[in-house]
Every structure is written in C-alpha cells, then in structure tokens.
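Single chain ahead, by itself, as structure tokens, in the form predicted on its own.
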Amino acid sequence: MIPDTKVVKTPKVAVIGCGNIGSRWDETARQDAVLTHAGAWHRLQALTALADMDPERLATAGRFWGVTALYADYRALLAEVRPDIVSIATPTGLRLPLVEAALASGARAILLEKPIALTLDEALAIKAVCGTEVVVAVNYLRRYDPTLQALAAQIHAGRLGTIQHVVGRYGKGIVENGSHWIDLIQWWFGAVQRVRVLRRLPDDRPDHDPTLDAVLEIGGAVPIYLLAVDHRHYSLFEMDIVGTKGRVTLTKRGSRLQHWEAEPDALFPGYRVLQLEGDLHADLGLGLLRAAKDLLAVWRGEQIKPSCTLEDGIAALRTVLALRETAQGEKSELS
C-alpha cells in the first residue's frame, strides 16, 4: 500500500550492495553524473542506510555519502531501519531472498538492478511475492530518458512507417549488457517471438553470459540482427532502425539519436533519399537519478506505474535466457 503522502513526504531509502552500480562509480566519476543507486537517492536527500558484506567497501561508501547507518547484514538493516524504499544493487543471484526480506520489513517500493534474476522461475517468484501491493522498478536506465521516451512514442505512432529491419551491436554478454538492447527492442516493437543464434563470440565471457550474434523475430515479419563485438577492445552499444518513411540510429552507448526522413531527391527525379531531421542526445549519466525519481513519483501516488516495470524486466530476461539456451543447444522458452 502506497503511504499517505500528506503524512510522509520523504521516504527512508536503503541501498543494499555498494559495488560499482551500488555506490563505487559515483565515488570516482565526474560530479555532474549520477551513476549509482546510492548517488541517486543521495541526490534526492532520501539515502538513509547502506548494506554490503565487504566491511571496507561499506565503510568507504558510508564516508563518501555521509551515511552512518551501515550494515554488513542486510537483514539487520531491514529490521532496524525499516525503509520505505529498498534499492537492490547486489549480484544477481541474491535477488529473491532480498526482495522477500524487504517486503517482510514493510518496504512497498523496490528499485531492482538488472538482470532481475538468474532464472525465469526466480523472476516469476519475485513477481508472485510482490503481488499488486508492491511497486518494483527495474534499472534499464534508457527507459527513463525523455529523449528515448519521445522516440518510443514516435515509433508507436508510425512516424518511421513500417519497420523494414533493425541492426544492433553490443558487447560483454547477452545477459548483462545485451539485455539492455533486448529491452529497448521489446519496448519499441513488442515481444520477441523467435530467436536464432548465429555464433558465440570467442571473448572472455563465462558460459552463463555468452556474447552472441543472433537473429530475433517480432511478429514473424521484422528481422532484427544483433551483432556481437569483443568488449576487450572497446565498448559498443548501437542500433540502426530502418523504416519505410525514415531511419533512426543510436550511437555512443545509445545516447546519440539521429533521425532521417525520406524526402524527394533534389538531384535525381523520381527518387527519394534520407535527409537528417534531428540530432538529439540522451543523458545516460542521469539515468539512475531519473529511475529513482520515477519510482518516488509512484510511491507518492503521483504516477500509476514505473517507466520500467517488473514485467518489463521479466520480458527482457525471458528473451536473453532463450538466446543463451539456444546457443547451448537447449529448447528455449520462446520455441
């Protein structure tokens, strides 16, 4: 149940997990960026307590954020602090027991790091324990950017026309990094219905998170080609969307968006060519801050649901696990 905000204006927020995405990146990054859960809630003046199993890491994060409620055991934090909102930034395998403990302590809003679970069964168990009384937002950070939200609205309105194909590039694992790309695809074009794996890239990724070349199908008509790059050379996250009326490209981690529209060719009569209509930028450095604000708006009753819901996180997980299972020669969930 969302609290009566006439009584409670600012929630108590606990961050569980003080590693890179929990706290560390903001301890060393540029000051105008907000790259972590702790940084987002600190900026919103709601950060109340931190938990981490590593005492040195916990102490460093506590000093940096000026937080004195520090716990090596998240269960002690939840029992003593009883936070209103819990940010879970731990390794993926710990998610279900953390969600269960947070709900038992009285928390009714959770910001959950992606991927949301190791298995689909665990993700569905998280959904079951949360029910309809608990709001869960998932940190697929591009979902919260207004520039990319505007692009989603344009795609849904048919501004690009019928989509002819989509090509993307990513690196460092289909589950960890590739799931960001999969989430964008399903946000904009609907659920992936079939997958085909072309190759496993020979990089240093473990078997539970291979980097894969793949073909995805949505509705049996739109081919989507996902191409792997070796992250050991550099990071790459791109997408090229080609429609009958225009084209959109995302580059620079998906932060630069260029939009072309088909217009009559000024040189050759009877032909149409693409002309650049917009060159926009998404600010991924504020992604987690926007995610926290988005969840806070739901907690306060100002918004119906998060911009990236638990169901969205489950959909992304379902597809990336299907890709991994197909690569391993197993029957996938989408078959």
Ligand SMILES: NC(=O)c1ccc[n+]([C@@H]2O[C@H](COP(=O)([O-])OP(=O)(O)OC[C@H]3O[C@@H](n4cnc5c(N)ncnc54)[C@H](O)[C@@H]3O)[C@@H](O)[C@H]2O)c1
Second form
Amino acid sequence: MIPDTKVVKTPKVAVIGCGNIGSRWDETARQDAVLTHAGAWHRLQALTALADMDPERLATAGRFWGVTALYADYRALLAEVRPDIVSIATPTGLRLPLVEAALASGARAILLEKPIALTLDEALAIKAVCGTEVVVAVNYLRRYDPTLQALAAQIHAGRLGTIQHVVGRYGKGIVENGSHWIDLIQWWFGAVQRVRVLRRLPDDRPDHDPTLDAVLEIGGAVPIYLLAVDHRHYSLFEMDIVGTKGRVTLTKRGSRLQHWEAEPDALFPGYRVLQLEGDLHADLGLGLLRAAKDLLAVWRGEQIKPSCTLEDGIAALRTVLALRETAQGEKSELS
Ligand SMILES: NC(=O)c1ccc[n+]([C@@H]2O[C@H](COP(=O)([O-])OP(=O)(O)OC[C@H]3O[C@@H](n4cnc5c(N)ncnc54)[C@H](O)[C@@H]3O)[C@@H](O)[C@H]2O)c1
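Can you now output the form predicted together with this ligand? The one shown was the form predicted on its own.
Now the complete complex, all chains and molecules, led by this one.
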C-alpha cells in the first residue's frame, strides 16, 4: 500500500519587534496562554528568527524562545533568513517600510499588528504593495475566536432580530484600544456610516490617540453608544447589544458572552422578558495562536483568506481616524 505522502509544509517565520506583543508578555504570563507573536510561532514550531533594535530585548527574547538567529536590523534578517512569513509587532509608526522590505525579500504572508498604520494613506499604500498575491492577517484577536465567530454568524442570521442599539465601554485611546471595539462593530453590523463625538476623556492619552465618548451610526441609523473609561483605574472592554428578539452582552475584556432571548413573562401576563439562554467564554489567551494558525492555513492553501483581513484593518482605521478628526473639529461624516 502506498503511504499517505502528503507533506505539511512548515514555513520559516520571523518576528520583527520583540516588545510586549512581540514576545515579552509570554515571557512572564501563564504557561498555557499564547499572548505574543513569538509565542504563537514557537508553539507552531515555525519560529525561525527575531529582530529588535533594542539589543537587550532581543537577547532576552532569543534566550527565552531558544532562537539564535537574532538581528538588530530587520533588513539583515530579511536578507539572510528570507522568511516565508513575517510577523510585524513593531510600534504602529513602523509598518509600510517593513511590509515593503518583507515582500522584497520574498515573504508572501504577513501577520500584522493593529492598528495597521498611523494614517489611511499608509494603510492604502500597504494594500497597494501587497496586491492580491500577498496575504495579510491583522491581529484584531477576537476575530479569530470560535465563540465570537459563532456569535457573528448568529447576528448575521438575524437571531437578535432588528438591532435597537448597542452600548459599549473601552479605555486607553480610540486608536489603540477603541479600534478593537470598532472592528467588532463593523464585523457584526457593517460599516459605520456616521460618527459624533460627545466628549474627550481627561485621561493621559496623547492628542493623536484620545479616549472619546461617541455615537456611531450603522445601517438604518441604528445608534451605537461608545463610552470611554479611564484606563489608569482599570481596563474595561464591554459591549451590550440589544435587538428586538434578544440581547447579547460581552464582558471581561469581551471574553464572556451572555445571550438572552425574549420569552413570555412567567409572572406578569402579557409581558415579555429576557431569559438567559447561553453563557459562553472566548479564550483571548489563545488569540494570537489562533491568528497564526489561521494565517498558516491560508499560506498552505487550506483556507482562502484570513479571519481578519487587511481590508478589515483598513475599515477599522478609517472609522477611528474619522472619530479622532471629528474630535479635533475637522470632520463629521465618514466618506
Ligand atoms: N493586538 C493587540 O491586542 C495588541 C496589544 C498590544 C500591542 N499591540 C500593537 O502592537 C504594536 C507593538 O506594541 P507593543 O506594546 O508590543 O510595543 P513595545 O514598545 O512593547 O514593542 C515594540 C518593539 O519594537 C521594537 N522596535 C522598534 N523599532 C524597531 C525597528 N526598526 N526594528 C526592530 N525592532 C523595532 C522596540 O525595540 C520594541 O521592543 C503596536 O502597534 C500596538 O498597537 C496590539
């Protein structure tokens, strides 16, 4: 009998930027979590090389992951290692030149941190250089979670009925953290069409990334109320979706999902009330591993596109920039 000789290809993967999300969080976090790019590719036995301009950070990450191909200059890494996949976890200001250099060295798949760029022009330039040949997966990590993917399917199938409104809370900047929230909204309800800013929170965020209270409108002028909290006290990332047939709340960083459905009230005749139907958990501790696996499946030709595409990243950026510009009095409509 001829043995099954189907070969599963393992790519060479380079991580550029070994800070918090590149490597550091996994150097100290719980053992079973995968919070970083290096951790995810290490778990998939594909981590080949690391780059960081900070020599101490680079050496620490290299020791932790047992990687010896270490580069202070990412261009040298790309020239010598020629990775198949490049994970980009540098600060947001450094994206386009890195993507260009990765593609020039032969990489055909990129795991890109969010927000994908500082400006829409840069984001569109990334899209232009990637064209249709290069696959980019963006790390809006909740997109890769099966529990939240099932919720997306239910919302799209109308299980909540017509959406009456959505209320949410977030902190630490509309671009940095608010973009995760906006990405969920656009994933589940489509493009935001109009934004209004109610107030800027007096926290410690810089002008280029203020934390804002805002009202967003999706199709049919459904209002979405986004409320800012001061991250210096604690982190909060929540969403409450109220439809005509039921309600979903996301709490605990968006990892606990409770689903209520409208049913006849057992006590007061003629009324309908909400009953808890489901209480589910999304494991954000596996978000990056899932993102890396998702991209790997596309790279191997097992999947057509990543669960969070470059276009999704551009859409999130477009809306958060519109919010920021509105706060600065420059804009009020999304075009
Ligand atoms: N998806 C998420 O939930 C999530 C969470 C945290 C951060 N992020 C994003 O990840 C990115 C990085 O954030 P962070 O908190 O890890 O930042 P960080 O400052 O901890 O790490 C960035 C690392 O990049 C290195 N670096 C900078 N310029 C470089 C260069 N030219 N070549 C090589 N290395 C370079 C720095 O030395 C540093 O170690 C940001 O865009 C941030 O928004 C996303």
